[in-house]
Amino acid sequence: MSVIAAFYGGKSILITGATGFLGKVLMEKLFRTSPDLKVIYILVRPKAGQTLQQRVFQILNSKLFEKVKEVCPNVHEKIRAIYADLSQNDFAISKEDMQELLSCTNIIFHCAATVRFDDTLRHAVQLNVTATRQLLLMASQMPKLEAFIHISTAYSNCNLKHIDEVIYPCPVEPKKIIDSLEWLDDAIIEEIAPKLIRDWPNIYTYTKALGEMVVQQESRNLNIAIIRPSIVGATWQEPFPGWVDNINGPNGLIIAAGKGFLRALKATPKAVADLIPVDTVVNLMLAVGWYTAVHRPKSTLVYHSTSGNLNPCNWHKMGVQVLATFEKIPLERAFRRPYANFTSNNFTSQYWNAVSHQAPAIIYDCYLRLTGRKPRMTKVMNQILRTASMLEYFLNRSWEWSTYNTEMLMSELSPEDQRVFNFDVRQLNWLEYIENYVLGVKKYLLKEDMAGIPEAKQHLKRLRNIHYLFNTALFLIVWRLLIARSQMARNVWFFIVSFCYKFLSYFRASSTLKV
């Protein structure tokens, strides 16, 4: 029997960020392995005209929760949605709901965060730092609380090459930043932001580092642990392979490449693609929650959920497998809603982007106009390139993350718990995982039918031909200009023509002699 699954039985669990990718998989695993848990509190804000109950119904009605409904038919009764806004004081939670949370909560999983790389400093600090501080204050008033699990990121200290499972100090105290944002106006904040983040690549990683410092400083006597996942990808095994529901990070690039829009990325082929399946992260989270509550470590332990140090896969190998999968299961022609959700960034146009991607996009838009359809390729391509630009920092670097605490925890688990809550990434077969990943993007994210594969292959072939045709024409134009302006270019051209002529003459002479 699983000790960890039994531990969560009868527990009242608070999850922030439960409507996000990681939060949904966490809830699914909890209900599937511990169906006798008491309640899961989720902090939710009404969205797009939906009530809290409608949002919960939408989550439970997805394919992700199909197995849960078999083992826990009354799952909807065990989710308690509470109105909350993490950008407000006390999260704008009502007095009645706050009293229930304070008096009943046993475990907290703090997953909520803004993951936008180009977010404003004010908003990112509010959600990733101030909200964490506020939640810790609430936790200190919970008499039944057994563990507080904070989800950070492995890239919170990406300004370092080697990263240990420790909390690193930031140059400026989080409290000073929080206090200063209360009276500085937005223009000044945006002006000083680059000086504050220093050698961090973006606002997200910087504010997550600040959030870790807040956890360390405001922990009081709480049992706290920090988990740092790297790039969270589709499910590996549970509840089924390949499930994904957002276009963050590599997902958007997979879509763009699969539809033939993205032909190249500026990346270091041998750099490690530190992808980690979401179900692996969730299994580690639940194991850490149990260990922190039961063993009560004397200090805040940090756990790295990464793959590069134990089972590395570089970007070249991953790209080859993605492209190989596209040959079998290409994405369909139809434009889908996810394209509208690409975030923007302070993007510096580069020559190769304009030449290799944007110009063919303009040509394709002309084709769409001629066929009576709405042109949209240029807009889509600009969004894709902005996303690629934001990821460029991570596509060209490798990091070394120590995993002593993670491996220690693995050794503490029983054989049954190692099976049920498997977070050993060494068992991951990358070729199989990437194929399931691409298939999952097609089935669960884009909701495309496998019957559309022949048409998708034709669409991919057309886009490829446009790309090749444009590059060929561009090469000929550039070469013609060089010949007109450079004597050296003319000499090279005459040499090539002369060589080809002599080769053909020799080939013809040889053929005549043989006859």
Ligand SMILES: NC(=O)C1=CN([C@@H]2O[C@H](COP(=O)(O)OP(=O)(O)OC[C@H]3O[C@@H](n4cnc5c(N)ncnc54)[C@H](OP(=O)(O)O)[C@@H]3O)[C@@H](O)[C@H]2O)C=CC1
Second form
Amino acid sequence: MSVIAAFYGGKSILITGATGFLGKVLMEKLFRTSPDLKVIYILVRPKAGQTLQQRVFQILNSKLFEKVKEVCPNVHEKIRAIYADLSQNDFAISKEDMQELLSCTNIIFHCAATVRFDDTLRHAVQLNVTATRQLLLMASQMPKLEAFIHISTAYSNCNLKHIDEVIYPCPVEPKKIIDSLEWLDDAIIEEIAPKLIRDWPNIYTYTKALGEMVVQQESRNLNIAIIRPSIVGATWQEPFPGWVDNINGPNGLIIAAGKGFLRALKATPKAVADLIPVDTVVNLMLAVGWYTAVHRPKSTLVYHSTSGNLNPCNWHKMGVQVLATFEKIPLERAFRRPYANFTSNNFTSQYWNAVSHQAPAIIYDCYLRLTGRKPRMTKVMNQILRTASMLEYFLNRSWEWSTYNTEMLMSELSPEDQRVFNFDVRQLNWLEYIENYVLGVKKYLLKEDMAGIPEAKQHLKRLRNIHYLFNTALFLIVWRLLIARSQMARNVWFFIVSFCYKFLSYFRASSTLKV
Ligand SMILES: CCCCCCCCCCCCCCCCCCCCCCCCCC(=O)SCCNC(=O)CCNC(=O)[C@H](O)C(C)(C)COP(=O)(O)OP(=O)(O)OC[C@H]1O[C@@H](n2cnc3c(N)ncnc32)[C@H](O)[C@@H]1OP(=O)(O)O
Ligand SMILES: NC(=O)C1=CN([C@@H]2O[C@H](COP(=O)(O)OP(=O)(O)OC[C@H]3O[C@@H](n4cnc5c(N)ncnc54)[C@H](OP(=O)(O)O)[C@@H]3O)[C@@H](O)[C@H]2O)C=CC1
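Could you output the structure for the form predicted in complex with the named molecule, given that the previous block was the form predicted alone?
Now the full complex is given, and it begins with the chain already shown.
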């Protein structure tokens, strides 16, 4: 019997960010392994014209929750969606709902955040810092609270090379930033943002670092732990391999590569690709929730959920395997054949951008114009290149994250818990994982049918023929122009033709002699 699964039985659990990538996998695992839990409160806002109930209905009826429905048929009754907007005062939660949350919650998993790298400083601080402070304040008024688990990121201190499982101070106090944002106008905030974030690469990682400081400063007597995942990828094993549902991080790049839009990337081939499967992160979160509540460590413990120091993979290996999978299982209606080139050199990268990305997009848009359609490829290409350039910082560096706390926790688990809540990334087979990941992107994110694979392969063959035809035509045109304009080109051409002629004559003569 799993000790951790039993621990969550009968508990009231509050999850923020439950509609996000990590949040959904967390809920799924909780319902599947502890179907006798009392209730999961989720703080949700209406979005994209959907009410709270519609959003919950959609999640529970998704493929991800298929297994849950078998083990926990009354899952609908155990989930309680509470209207909340984390960027508002008191989260805009009604008095009755707040009362219920304060009096009943046993465990909090705080996953909500804005993960956009280019968000405004005001919004990112509101979500990643102020909302964390507000939630801690709420937590301090919860008499039954046993543990508060805060999800940060392994990149919150990416301005350092070696990162320990400790909270590092930020140069400016979070409180000072929160206070000043109250009276500064947006234009001034955006002007001072680059000065504030200093050597952090973007607003996201900076505000996540501030969020950790807030956790440390406002922890009062609470049992708190911080989890820092690196780049969270598709599921490894549970509930099934390869599940993924948004275009963040690697996912967008995998699609862009598979569709033949992205054929080169400014990345250091040997740099560590620190991906961590989402189910591994969730297993660690649940183990940390149990450990923090039951063992009550004296200080706030930080746990790294990373793969680089235990089972490293690099971008080259990852890129090669992504391409190998596209050979077997191509995406439908590709723009060009998938091809990949990792380069860390600025000049080469700009060359590839011009030749492999911008030129084909312009040519295709000309074709669309000529055939009376609206050009769109240049816009799509620019968006992909913008995203790729935002991720460049992470593709050209390696970090060392120590994992003492994570390994200590692993050794504290019973063999059964180590199996049910496995977060030992040493057991991960990268080649298999990446293949399932790419397959998952095709099936669950792009919703492409496997029956369409033969047609997709046929389409790639046609693209290859077009490519050869195009290159031959280009060569002939360039050659014709050169011959017409340059005496030297004519001389070279004359030399090549006469050399070939002499070689053929010699070959014919010698074969006649042999006979
Ligand atoms: C030898 C082999 C060589 C191979 C060579 C090469 C080939 C390559 C082979 C492949 C190899 C694989 C390597 C993988 C590398 C991975 C590196 C990852 C590093 C990650 C580090 C992460 C570290 C930190 C980790 C963390 O700690 S946390 C999480 C990380 N955070 C992020 O990953 C957010 C980033 N992104 C943004 O910050 C924003 O995306 C931004 C970028 C500003 C754009 O922003 P923008 O241009 O505005 O575009 P969007 O608004 O995003 O969307 C644009 C359009 O897509 C639509 N759309 C948005 N969503 C969705 C959605 N769900 N579902 C459906 N559609 C959506 C939206 O509707 C809009 O459509 P439209 O309206 O135009 O029609
Ligand atoms: N994905 C990754 O690679 C990594 C993620 N992390 C951390 O993990 C956590 C979860 O990330 P992930 O699941 O990927 O992110 P998602 O973007 O998928 O999910 C973010 C969640 O936060 C919610 N949210 C955002 N703004 C508000 C708001 N104003 N009010 C209420 N809810 C809000 C979203 O709700 P809605 O659906 O309504 O938008 C969504 O549920 C974050 O803290 C992130 O920093 C850390 C390392 C890597």
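Rigid core: the largest C-alpha set superposing within 1.5 Å between the two forms. Residue numbers count along the first chain shown, from 1. Only a predicted model underlies this, so the values are computations on that prediction, with no experimental measurement involved.
The rigid-core alignment places the CA of residue 370 2 Å or more apart between these two forms.
Relative to the superposed core, residue 495 moves its CA by 10.7 Å between these two forms.
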